[in-house]
Structures are given as C-alpha cells and as structure tokens.
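So this first bit is one chain, no partners, the form predicted alone, shown in structure tokens.
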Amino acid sequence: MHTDLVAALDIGGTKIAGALVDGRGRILLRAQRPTPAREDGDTVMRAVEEVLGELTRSPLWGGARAVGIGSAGPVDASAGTVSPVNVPGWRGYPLVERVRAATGGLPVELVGDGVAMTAAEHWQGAARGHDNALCMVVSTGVGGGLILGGKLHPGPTGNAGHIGHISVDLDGDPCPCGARGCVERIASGPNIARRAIEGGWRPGADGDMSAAAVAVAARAGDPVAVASFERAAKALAAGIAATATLVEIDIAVIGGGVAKAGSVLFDPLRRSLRDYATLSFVRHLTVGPALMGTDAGLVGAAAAALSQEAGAVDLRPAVGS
C-alpha cells in the first residue's frame, strides 16, 4: 500500500475537484462535481464531501496522511476559512473544519489557489529548480503565490503574492476590491477584451467576445488587439518588477487562460520588464510560461500539505519528469 499519499481539493467557481496524490507528485485517483455555486453554503459543501467519499472509497484511502486544499479566494488560512467570489454561499465558510470533519480528523493545509499553483509550478513546473520565484494565475482575475529561499511563502492567511491587487496606475480604473489601477484591472482576460471593444475591436461572425478571441485578432495584426495585450502587458511587468523588486525573485510563471495567448503577450511583456525590472539585481529576470496546466490547482494542493506536514520536506520531481 502506499503511505506517502496526500488528499488534494481544487475548489473554484465550476468544478470541485479531488485527487490522492504520492509523495513525487503523481495523481493516482481522480474524483469531480460542477460546483453549485448559486447555491447555499451546505449545498456547495455536499459537493466537496462527494468528492472526498470517493476518494475515501478508494482501497489507497488508507495511505493518505493529510489534506490539502487550494480555494478560489479570499481564504483565511489562520481562521481555516474560505470566501470565495464567485461562490457567494460561502463566506467566512469553516472549510478546514467541515474537510477534517469528512476524512476522520487528518490535518488540513489550505492555501489560495493562486499559492496552490505556485506550489505545483516549484514541484513540477516551470518554476522547478528556482529558489525564488513569482507564478501567476492569469485568466478571469489575476492571482499569484512565492517561492522564497526554496520553500512556498503562503504568508498567515494563505494569500501571499496577490499580485492581481498591485496597484499600478494611481489614476486607473477603479477596482471592485477598492483600489485603483490594479493589474488584474488591467491584464485579466475580461479587461483585455472590455479595453479592445471600447478602442473599435468587434468580433467576428461568432460574436466570440472573450481574450481568447481578441488574441487571434492580435496575431493577425489588428491595431486595437494589439494594444488591449500591450496594456496588459506592461500591467503585469510592472506587477512582476515591483515584486522582484521587493522579495529579489530571479523567474516569474504565468499561467491561466490569458497565458495561452503565447507571444502576442509574452513578447510585449520581456519588452516591457525591461523598462521596468532596471535595478542591477532584477535585470536577470526572466518570465516564461506555467507548465502544469490544470492539474497545478490538485498537485499544488497536494504539495501544501507535504511542505506543511514534513516543515520543509523535499519535493522531489516525479521519476522521468
């Protein structure tokens, strides 16, 4: 029987999904619900207590020795709390507790899924091998985790490295978290296509509106495209520059549906680092696409746990990895 195995949860806005995990990272056990996330409280939680009976059902049940969760934000690690946006049912939701309620009282490490995906990034990813790190989440909202002195800096409510609420223009727009000009104002993917449609750009025959769609018209050349991921990009490199410039990190990961816009940001974004990573200890920064994919939000969750649970273990890659 494996020992070494952790449960992971990756809660967001439309799937609760589970997995039992090794020790180098591997998924051995898969297990997912649509999360009902107009619902109440109670209800979103029947759909996280599914998924962990049946991972609870499995005969590698046996195995497991903690739980790690990575949420949809804000969390309040230190309160064993969750909050998320986009799931109003839940606020100030007791989610530690109700979790190891539901697999007989193992420990229970929750992070923010942006620090769940940096975990995967630094485990497994493209962030592998860097002692300090920024990865970044960029689709709907824009989040973030560190990795400092080689080890996950969740900070004590699980939120470090929120770089989506930096702010980097004094006079922007204001931001539903309160501030103003905030990077995820700016470079989230609803903000990449509200600042294309407002400058002219209309979709095609099928009325596609989103990111995605406005990146395909930047790499066909339409001016406005363009822009929108030129703004966007300046946004993060000015986010990614404040931040290695405070915490001395040496590789920024980007991951999230707006990352897979590829060059049409990635290109604007180094030329715009440059302008802003200009202090000798930050000009060696380089910024590259996440790896993960969508099992960062399990396999992060899953590397929380085993930080937390060995105080500094070894996360060692998975064999042929």
Contents of the next structure:
Number of protein chains: 2
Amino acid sequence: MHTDLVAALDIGGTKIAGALVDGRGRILLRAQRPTPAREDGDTVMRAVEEVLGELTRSPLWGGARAVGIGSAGPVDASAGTVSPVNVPGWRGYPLVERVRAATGGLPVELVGDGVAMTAAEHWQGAARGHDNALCMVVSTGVGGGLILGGKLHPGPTGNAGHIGHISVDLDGDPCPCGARGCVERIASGPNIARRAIEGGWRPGADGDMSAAAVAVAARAGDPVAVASFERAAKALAAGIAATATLVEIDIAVIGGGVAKAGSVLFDPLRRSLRDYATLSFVRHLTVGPALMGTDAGLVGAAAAALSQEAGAVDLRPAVGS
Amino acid sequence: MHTDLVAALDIGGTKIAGALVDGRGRILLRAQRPTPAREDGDTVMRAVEEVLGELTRSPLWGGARAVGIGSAGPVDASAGTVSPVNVPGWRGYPLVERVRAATGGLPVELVGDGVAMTAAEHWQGAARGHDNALCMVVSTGVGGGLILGGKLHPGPTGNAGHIGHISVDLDGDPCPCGARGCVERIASGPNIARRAIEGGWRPGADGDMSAAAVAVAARAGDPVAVASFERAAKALAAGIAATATLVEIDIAVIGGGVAKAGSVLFDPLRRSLRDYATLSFVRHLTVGPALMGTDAGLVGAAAAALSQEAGAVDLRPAVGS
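Given the form predicted alone above, I would also like to look at the protein as it appears in the form predicted in complex with another copy of the chain.
Starting with the chain above, the whole complex follows.
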C-alpha cells in the first residue's frame, strides 16, 4: 500500500491531465479530459472534477496526501486563483478552493506550468543535481521556472521564471502582453515561422508552415530558415544570460516543440550565449535540452506538492515523525 | 559591553572603509584609507590591514563575532576571492583568507557591493519590510542586489542582482563587458551625460558635464537633457520589469548619484515601468529612492555577516543558545 502518493493536475488550454504520483516520481494512474476552453467557468471545472473523480475512485487514492496543480498562467498562488489566457471562462477562478473541496480537504499547491515543468526537470530530468537552474518551455509561447539554492522558486504568486515576457529589445516589436521585444515575441515557434515567411522562406508540398518545418529547412541549409533560428537563439541567449546575471544559475534547460529543432537551435544559442553571458560568474553557464517530455507537467505538479509538504514538515517537525 | 558586534569592510576603487557595527545597524567606530588602486595587490592589502588595525585596537573589538565584506566586483564568495575592475593588482585575490588572518580567525562573509547595499536597504532602509525586492545603485556603473523570500540572495558567488549587465537592447551599443545594450551602457551617469552631449546639450559656465548637470538642465526643461534621462529611465524600467517577471519582486529601490536627479529620473521611470511590467503579477511593482546614503556599504556588509551568522545558528540550534 502506497502511503506517499500525491495527486497531480496539469491544466492547459487543450487538455486537463491528472495522475497519482509516488514519492519517486512514478505515475501510477492517469486520467484526462479535453479542456472545454470556450465554455463557462463551471463547465471547465466539471472537466477537472471528472479527472479528479477517476483518481479518487481508485483504490490507490487512500495513499494520496496532497494535490499539486500546474496551470497555464497567469496563476495567483497567494489567492489560490487562476486566469489562463486560453480559458476565458476562468478569470480569478478559485481553483485551489474547488480542488480542495473535490478531494476531501487535502492540501493543495498551485504553481504556473513553467514552474511545474522546472520542478520536474530538477527532480528527475536535465536539471537534476543543479542547485541553480532555469528551465524553459519554448513552444507556442515561452515559459519557464527557477531553481535557486537547491529549491523551487515559484515566487509569492507561483509565476516566477516567466522569461518569455522579459524584454531583450526595448525598442522592438510590440508583444501581445503590452511590452516590446519580449523573448517570446522573438523566439516562440510562431514567431520563428513568421520571420522565415517574411524573409521569403516557403513551405514544401505538405504546406507545413510551422517552426518544425522551418527547422527542417534550416538543417538543409536554407539561409532564411537558419537566420530565423539564429535570431530566436540570440533572444533566448540574451534572456538566459540576463537570468544568470540576476540570480546566478549554472544551467539552462530548454524543452518544448522548438527545442526539438536540436542543433539548429542549440548551436547558435551556445554561440550567442558567449556574447551575452560575459561576466566572470556567468561564463560557465551551460544549456541543454529538457528530458522529461510530455509528463513534465504532471510530475512537476507532484514535485511542487511534495516540496511544499517537505517545507511544512520542516516547520512542524512533530507532525508525521 | 557590546557582545553582538560585527566588523564591516566596504572596499571600492576610491576608498577602503571599515566599521564596527552593532546588532541594530549602528556604527560605533569607523576607519578609512584611500584605496591605492594603482599599486600591487599586497600594497592594497596593507591599506585594508591598516583599516582593520584601527578596529582591532579598539576596546570594542572584543565584542566582534564576524567580519562582513562588501567589495567592488566581480567577487567570488565561493572561492573567497575578489577581482575588482578598478583595482588591477587584485585578480582572484584571496581577500577572505587574508582578512580572516588579520582578525584572529573570525568568520568572514564576502558579498559584492550591490548585494551589500541591498542588505542595508532591507535591514534599515527603503526595502525594509519587503520580502521580495531589487535594490540598485545607479552611478558611474549600475549595480544591484536581491531580497527573495525575506532573505538576501547573494547567489553562490555573491554577485546576484547584477542588473547593470543584463541586455535590454540585444542589438544595441557594445558594452565594455563584451555584451550589447546592457542597462549600464544606457542608464549610468556617464552614459546619460554622453547622450546629452551627443544630442547637442552643452554645459554651463562651470563646465560641469556630469549627469548631475544634465539633471539640472532637464529640470529647467532642456529637451535634450530630458530625453537623455527618459532613455535611461526606459532601460532601467525594462531591467526592473525583467527582474520582477523573473523572480517576483514588489519594490525596486534606487540609490547612487543618478537617483539624486529625483523626479527627472523617477517620473519617466514610473511611466516606462507601466509599459514593460505588464503581466498581472508584476503590475503592482513600485519604485522609490534608496534611504541609506553613503553608509549603505558598511551597514550592508554588517548585515550580510549577521544574516550568515543567523543561518549558521539555524543549522546548529545548540550553539550559543
């Protein structure tokens, strides 16, 4: 009988995934629903409750001690609410309270999806053993999270590590967030594709105009495709170097669809990093691909719940000992 | 008899200051020497030893339990060495070991000067009561430090918070650090003055071509002077917003000579901050002037030593209780 399980929820604009995860990060049970992203808030919550219902009806549920939630942002961990950009029915939605009610009052830990991915990479993946790390997802958007001093740094509201929306080009193109020249505005998949198309690159017979198709062209030597990835790499390098200069990290881990471009992204990224990470204490910084794949959200939500529990135990050493 | 004193050293390119500081941050004794910045490393160290000698010969010295050092950077707290840009005789200089030897083996805590200033503002100044803060010095250079989760965040090498050398303009002017478009390259006093002169501003009869003189002109309505401060403010805003987006801070405190420009700097800075700090969790961010003045380095070095001691006590509760 497992007595060290946590329930994990990974909530995005496309799907709501749930799992029971053990203390070693193994997923023992899964449940999933499509996110009814265009419906009202209560309808979205019913999908979450269906996922939780599959978990709570399992004979394993008795071992679950806490719930970790990684949600598309913005989140507000201090208020227990979420306002995912792609789920308009949830604005300041009291997700923590509702999940607590649906799970018989278990403690609930909420973090942003970038923070959850970071917790997973630190626990089981490419940031394992690193006390100071930035982990990123470069995909349709650019998100991230931080490990500082050996611990997850979610920040007071669970949003820290939001590297996609730091400006590395203060006079640059307007970003949907309201600022200019954000890392995401230059380095996300759609922006890599947009820049290639603007430069004259054209898709092949399959009509695929994604960043993945641009990566294939870049690997074949198409100079416009190469240049678009180099520009993305430059923005990522400036953002990663800024992070290292601000908080001292020694590794940046990059996941998400754009990272699948491999050397097309990582080679110019490592070159650009030498240009922007110049001070003595950041020059040793390395970058590498994420290792956790599509389960990072679930495993990371579990890790966030477990690390919060560990914190609580530290504060109350008599409990559970 | 004081038994809760720490010795503090504030080491810069111009002067080496020392003090005995009590547990409330009061300076009980001071000593100072000019920094023989062009001399060899041992000559510079002799000046430090003279400062320490004035402190150790005091009857108060018996109460000193630790030494805190805030030094011009880069520093390497993990190695105990310093390499101040303006003191070429010190490169990887083993300052911690030498200070320990000169003080009879007291524990020595080394941090960069921006981190020291931050510790002072958090302990006694404008960041007091804030659990998540960025403190900055905007002067000949631009430095800084971070308070995260209520604690000083020096980072493994004591250099965290180095906001002057994050790039906010990845295609911008080359910075002496090797990168481009760094905050310091746009917002430091010499760069504010340079830009005003390039734009056609001319000093008055006194010939003063400093940023302070540009601030006087800006206050009198000179459009070129105003524009130069606005550009500096924009770079500072982008850097502060990046910091808040990465680690979640709720206040940025700005000291140093350029901050003395007052509303000439702070008004456009607050406007620009609204343009760059756009995500929900950073919109409440405020900025304000530092309060600690020229003693910030000494008080902050003392604070760093005391906070390190507090950490040690936490780890070993039987000691000293």
